[in-house]
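One chain comes next, on its own, written out as structure tokens in the form predicted alone.
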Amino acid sequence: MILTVTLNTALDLTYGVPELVPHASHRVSDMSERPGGKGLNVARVLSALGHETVVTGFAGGSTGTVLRELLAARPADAPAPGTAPAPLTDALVAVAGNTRRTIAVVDRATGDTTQLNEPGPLVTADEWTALLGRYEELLAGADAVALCGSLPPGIHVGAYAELVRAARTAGVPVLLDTSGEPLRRGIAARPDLIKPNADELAQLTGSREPMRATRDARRRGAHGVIASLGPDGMLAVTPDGIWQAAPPARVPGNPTGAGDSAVAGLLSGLVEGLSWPDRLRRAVALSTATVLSPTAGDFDRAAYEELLPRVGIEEHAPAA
């Protein structure tokens, strides 16, 4: 089982307008609403993947009650043909405050889209003595866990470096993604991976160069770092090398969620004991279809079983 902690879900509303233009009224073409947050993102593609998977956090009020009905009702994200998607359990922690929203105007014409994201419920210290306890419990069953997303109201910057210890003297294998403070704190309690973007590198690290940035990263305490470099794929330095892995063209569409792919194809390969070149293989073809759907922050299963050959994998010598 691989287990997947958001701290901060969220109800993804995602609103498609013919054109976004500023100051105007606009009439909504197409709209859809679904669980939210990037460890439910990282489960469904998971769950997909064929990996049976528990989602941990806090969900509260009426918002918190139709997130968990959407978890419930919903498969998960393109199963491979003729199969069911892995189990996908929910073990959220209740809280009284209200769930966030996360709202995005897709324009239609563009492509563009335009995220707003409310901050999410204040959490007691209660609340989060209550997820404390269920998330050790849940260690106990787990092959790897991902502490992933933004920290809600109440929540003290330390939390994911509290997470990551938890995780690490159960013994088991823990990604972080998050950023700013709660990364630069989480980062020091030495997680095996975490996984930044080009901007979360360069506010962590000062630098914009980003095998210097990676390997800065790594030296602040993580084991491996993996970063994402958008449309040039991800750099992996790794105590088993350093490797960079590109798809084999830039694709348009819409990157919401494309990261969260990537952070499930990294743990699911991480289980499945791949090589580090296939699991970055897998990575960037899972975010690359992610960034192909139709719908924001699904992954295309035919374009990630086309992808997945022929993304391009480039072995970097060690620093002297």
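Numbering follows the first chain given and starts at 1. Here, rigid core means the biggest group of C-alpha atoms that superpose within 1.5 Å across both forms. Keep in mind that what you see is a predicted model, and the values were worked out from it rather than measured. First, how it differs from the form predicted in complex with another copy of the chain.
- The rigid-core alignment places the CA of residue 20 2 Å or more apart between these two forms.
- The Cα position of residue 29 differs by 2 Å or more between these two forms after fitting on the rigid core.
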Given for the second form:
Protein chains: 2
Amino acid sequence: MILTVTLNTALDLTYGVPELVPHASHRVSDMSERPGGKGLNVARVLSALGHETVVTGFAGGSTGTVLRELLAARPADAPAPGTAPAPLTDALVAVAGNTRRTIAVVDRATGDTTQLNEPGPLVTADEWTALLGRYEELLAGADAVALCGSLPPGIHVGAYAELVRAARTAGVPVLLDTSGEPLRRGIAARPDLIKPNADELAQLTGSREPMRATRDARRRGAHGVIASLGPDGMLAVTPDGIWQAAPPARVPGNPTGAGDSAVAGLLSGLVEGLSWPDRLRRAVALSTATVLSPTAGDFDRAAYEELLPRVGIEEHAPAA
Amino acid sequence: MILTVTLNTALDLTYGVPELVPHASHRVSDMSERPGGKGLNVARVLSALGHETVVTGFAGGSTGTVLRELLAARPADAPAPGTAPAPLTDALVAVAGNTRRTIAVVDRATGDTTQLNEPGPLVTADEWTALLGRYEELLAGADAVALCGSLPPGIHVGAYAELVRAARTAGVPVLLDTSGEPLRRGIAARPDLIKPNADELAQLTGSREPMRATRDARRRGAHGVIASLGPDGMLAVTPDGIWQAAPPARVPGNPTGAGDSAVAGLLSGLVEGLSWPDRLRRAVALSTATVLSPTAGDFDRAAYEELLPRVGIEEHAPAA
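Form predicted alone done, so how does the form predicted in complex with another copy of the chain look?
Once more the chain from above appears, this time first in line as the rest of the complex follows.
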């Protein structure tokens, strides 16, 4: 089983409008509602890849109830022909506060998206203690764990460092995907993997030069750093070597969720004992197939299968 | 008791953002949630004025549940010193669909608001029949009724005409506040009052000249037409005469809900047997005090008391 942790889950709403005009009134022409937060997105992709997955984190209030109902009722996400997704189990911890909403306003004229994110519920010390207990129980049965996304109000900035240490103590490989100070603190606790994008790396290291920034991030404590280069693919600096992986071509589409699909690719590859090049091929093919999907955050299964053998892998000389 | 009908109730969310930038991601800095839809706003003001009020219309799904909880728990809206608001009773009819959300995104740099309105639940024929039954029961105890706002999907465009006729059959004075084709059809059923703004009047009559458009609207069937002139006050063309009412000065602020406060002023004045000039004074003072209130849709009680004697009333010569 793969465990994903989403401390700040979200009810993701997508509103289509004919054209977004600031300071005007808009009638929403089409809308959808789905369970969100990075770890839930990662879990959905893992499940579609056939990996049994458990999600934990916090959910509460009326929006939390809707999120959990949608999670229980979720349709099979792009399953391969003749296959069903693996079980995705809800082990979220109930909180008194209201799970946040995020709203993606999609301008149907241009396809551009304007995002509005509520901050999330205030989590109490008792609720955090309950999460820690649930997490340690779940680690006992986990082959790998992903810690994903922002922290809700009330959670201390070293929370991810604490979760990384618990995973390492339990001997469970841990991937950390967050940003800012929680990432800086979390890295110092020596996670197996981090997956920053260019902005997150620059914020962490002060450098926008991918190789320099990625190596710097490794020196700060992460065993492996997989830097997302956006449409150019990924750069992996690991204890076993350095690789760059690139999709066969740049593709048009919506990058929402592409990073979460990459995390699912890396983590499933690790659990399956794939080589680094194969893990990277999967991560790049999944994230490209997510950009290509008409539904934000889903991946296009046919595009994934087609892209997988065509991802370019280049091995770099070991670090000086 | 005064009855208000809101066929398309809404959970009104207000999101403050430091600055709204299209196609960017925003963290919501402050937010509030309250029961909305024009008839609910009218009822809140009526209750604050000391009038026992019953609300009906539709509510459903998780957003409908939150709306009803907030309605039951609503704080006293700007009650006069030493007074409490009169009871506001929830007689909403449950529907299977989800009550819509409306989102007002307030740019905290400029105060400008960008509005996003979900369309509302699809209401079935059986649910409409249930509403008609509830409405006729409630009319038996009503001194006046206000029919407010847009129609949700599934409701026929002559719905307000049907509700106007039922009120007239029951001998209950009826005010209709809607727009477009539902207004056009509703007027033909001869409501006691309509309260269009300049845009609604122009859409109905083709004229932007207030006196001409207001008289035209009366000829179409409304016994009395109270045209909102925005910051310039109101023009009332009634069977008893023609009056224009204006606030002592233009005021800065947020006009959201000013029209609903005016409806509450007109309806409470009718039930109390006030003269037309006194009803108009109340409506203009309430709507101006709503623009002045820091919370969208609430009125500033002190400003209302202060403005009331200062509203200017001018009587026009009877229609030629």
